[in-house]
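This document starts with one chain, in the form predicted on its own, laid out as C-alpha cells.
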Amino acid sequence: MFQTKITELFGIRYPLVVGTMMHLAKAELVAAASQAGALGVLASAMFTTQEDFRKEIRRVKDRTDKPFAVNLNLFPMARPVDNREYLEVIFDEGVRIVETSGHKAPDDLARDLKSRGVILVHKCVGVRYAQKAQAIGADAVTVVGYENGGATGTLDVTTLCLVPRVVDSVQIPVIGGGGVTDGRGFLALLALGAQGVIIGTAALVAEECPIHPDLKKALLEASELDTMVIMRTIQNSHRVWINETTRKVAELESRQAGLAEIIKVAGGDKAKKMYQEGDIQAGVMSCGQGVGLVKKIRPMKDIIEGIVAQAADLRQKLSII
C-alpha cells in the first residue's frame, strides 16, 4: 500500500515522515513514529554533549528496530552547535539516514555523510534550494509550503504550488509537506508528485509527544486562523501558534527590535516551560495551519494508520469517478 521511491530508499512501510520538532522529537516520539511504519526524526540540536546525544540514539534503538533519522540543524541558534560533533556519534552508532534543515545547503557535511554511505535528505522551502541539495548529492529533498509549522522561509509559496514545481525541477525523490494532517492531505501530496509526505502539527497531540496536557488541549481547540508568521525581520521566519508571547514578538518586530531582544522573549528555555509546566503563554510553539484539523489525542500509531487508511479509502472512491 502506497509503496514509493521513499519507502524503498528508507526501508519504511509508509511514505510518511514525522518531522523534527525541537525539544519534542525525543526517543519516545521518534520510536513510536518509526515503529508505526513512518520515519521518525530525532532532533540533535537539543543535546549539548555527545554523550547525551548518544544515549538518546540508543534509547530510540531500544524502542524500535525500524529505520529512523537524525536531524542536523543549520538554522541560527542562541547556542551555536558544531554538527561535526554530532556526526561522530551518528557514524559510531550506525545511523543510516540524516536530515539537514536550515538557511543553507549542507555543503560541508554532505561529502562526509555520503562517504560513509549515509542517506542524506535536505529540507528546504524553494525550487532553487532543492536543486542545490541535489547538486551536492542529497538522496532526497523535503519541501514545505507556507502553511507549514516552523520555518517557512521568505518565498511564501503554498504547498499546492511548491511541491509540483520542485517535483518538475529535480530528479531525486521529493517529500512534500505543509498543512498535511490527515489522509486527504497525504493523498493530495502524492497526487502532486511527491514520493513521500511529512507531517508535524498532527504529531503535537500524539500521546507520545512530550508536551503538557494543557497545551495539547489548547491546540485541539485551535483553528486554522490561530497561527502566524513571526521573526521575519531577523531572517528566521517561523509559523507559530498565536499566544501572548507570539503577539509580543510581533510587537517587538514592529519596533525593529534586534535578535537578542527577540530571543530573550522567544528563546527555547521559554518553550520548554510551555511544554513541561503547561504555562501556555510562556513561549512560542511552531504550529501549522493544519492545526484546525487536529481534534483528538491519540497514540502515534493510530495517527499514522488513520492517515493511511483514510487515504486508501479516498483513493478507492476516486478511482470510480
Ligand SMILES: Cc1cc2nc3c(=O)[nH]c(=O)nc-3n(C[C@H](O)[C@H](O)[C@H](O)COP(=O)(O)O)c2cc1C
Contents of the next structure:
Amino acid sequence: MFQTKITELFGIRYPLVVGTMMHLAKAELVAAASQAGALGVLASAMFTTQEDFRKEIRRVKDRTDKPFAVNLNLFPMARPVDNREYLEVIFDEGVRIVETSGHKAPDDLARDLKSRGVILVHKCVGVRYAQKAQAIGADAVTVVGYENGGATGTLDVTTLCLVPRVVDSVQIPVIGGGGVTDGRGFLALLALGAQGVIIGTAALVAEECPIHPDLKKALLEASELDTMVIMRTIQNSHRVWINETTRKVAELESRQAGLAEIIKVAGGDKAKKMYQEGDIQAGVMSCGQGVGLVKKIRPMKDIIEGIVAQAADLRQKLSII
Ligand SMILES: Cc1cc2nc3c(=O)[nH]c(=O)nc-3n(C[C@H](O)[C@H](O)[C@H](O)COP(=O)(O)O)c2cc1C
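Please show me the structure of the same protein in the form predicted together with the named molecule, now that we have looked at it in the form predicted on its own.
Below is the entire complex, every chain and molecule, led by the chain shown above.
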C-alpha cells in the first residue's frame, strides 16, 4: 500500500517519516516509528558526547531492526555542535540514512556521507534550497510549509504551494510536510506529487513521546490558532505553541531585545524542564498549526496505521466520485 520512490529508497513499509524533534526524538520514539513501518529520525544535537550518542543509536537498534535515520543539525545553537564528531559515530555504527536540516546546505558533510554510501536527505523550506540539496548529491529532499512545527525559515510559503513547486523543480524524490496529522493530509501531499510525507506535531502526543502528560493534555486542547512564529529577529524563526514564555519572547522581540536576552528565555534547557516536569509555561515548544487536529494520545503504531488506513479509505472514496 502506497509504495513510492521513498519507501523503496529507505526500505520502509509506508512513505511516512516521523520528523526529528530536539530532546524528544530519542530511542523510544524513533524505534516505535520505524517498527511501525515509518522512518524514525534520531536527533543528534542533544547529545554532548560521542559516547552518549553511540549509546542512543544502540538503544534504537535494540528496539527495532527496521531502518531509521539520524538527523544532523545545521541550525544555529546556543551550544554549537560539531557534526564531524557525530559523523564518526554514524559511520562506526553503520547508520544507513542521515537527514540534515538547517540554514545551510551541507556541502562538506554530503561529500563524506556519499563517499561512505549513506543515504542523504536534506530538509529545507524553499525551492532554491531544495535545488541546492539536489546539486550537492542529496538522494531526497524534505520540504515543509510555513504551517509546520519548528523552524520555518523566512520564505513563509504554505505546504499546499511549496510541495508541488518543489516537485516540479527537482528530479530527486520529495518528502512533503507541514500541517499533516492524519490520512487526509497524507493523501493530499501524495496527490501534490510528494513521494513521502513527514509529520512532527502529530507525534508529540504519541504515548512514546517523552513529554509530560500535562503538556500532552494542553496540546489536545489547543486549536490551529494556538501557534505563532517567534525568534525571527534573531534569524531563527520557529513556529511554536503559544504560552507565557512564547508571549514573553514576542514581547522581547517587539522591543528589539538582543540574542542573549531572548535565548535566556527561550533556551533549550527551559524546554527540557517543561517536557520533563510538566511546567507548561516554562519554555518554548515547537508546534505546528496541525495541532488543532490532534485529539488523542495513542501509541505511535496506532497514529501511523491510522494515517495510512484513513488515506487508503479516502483514496477508495475519491476513486468513485
Ligand atoms: C517539538 C518539535 C521539535 C522539533 N525539533 C526539530 C529539530 O530539532 N530539527 C529539525 O530539523 N526539525 C525539528 N522539528 C520539525 C519536525 O522534524 C518536522 O519537520 C515538522 O514537525 C513537520 O511539520 P508538522 O509539525 O506540521 O507536522 C521539530 C518539531 C517539533 C514539533
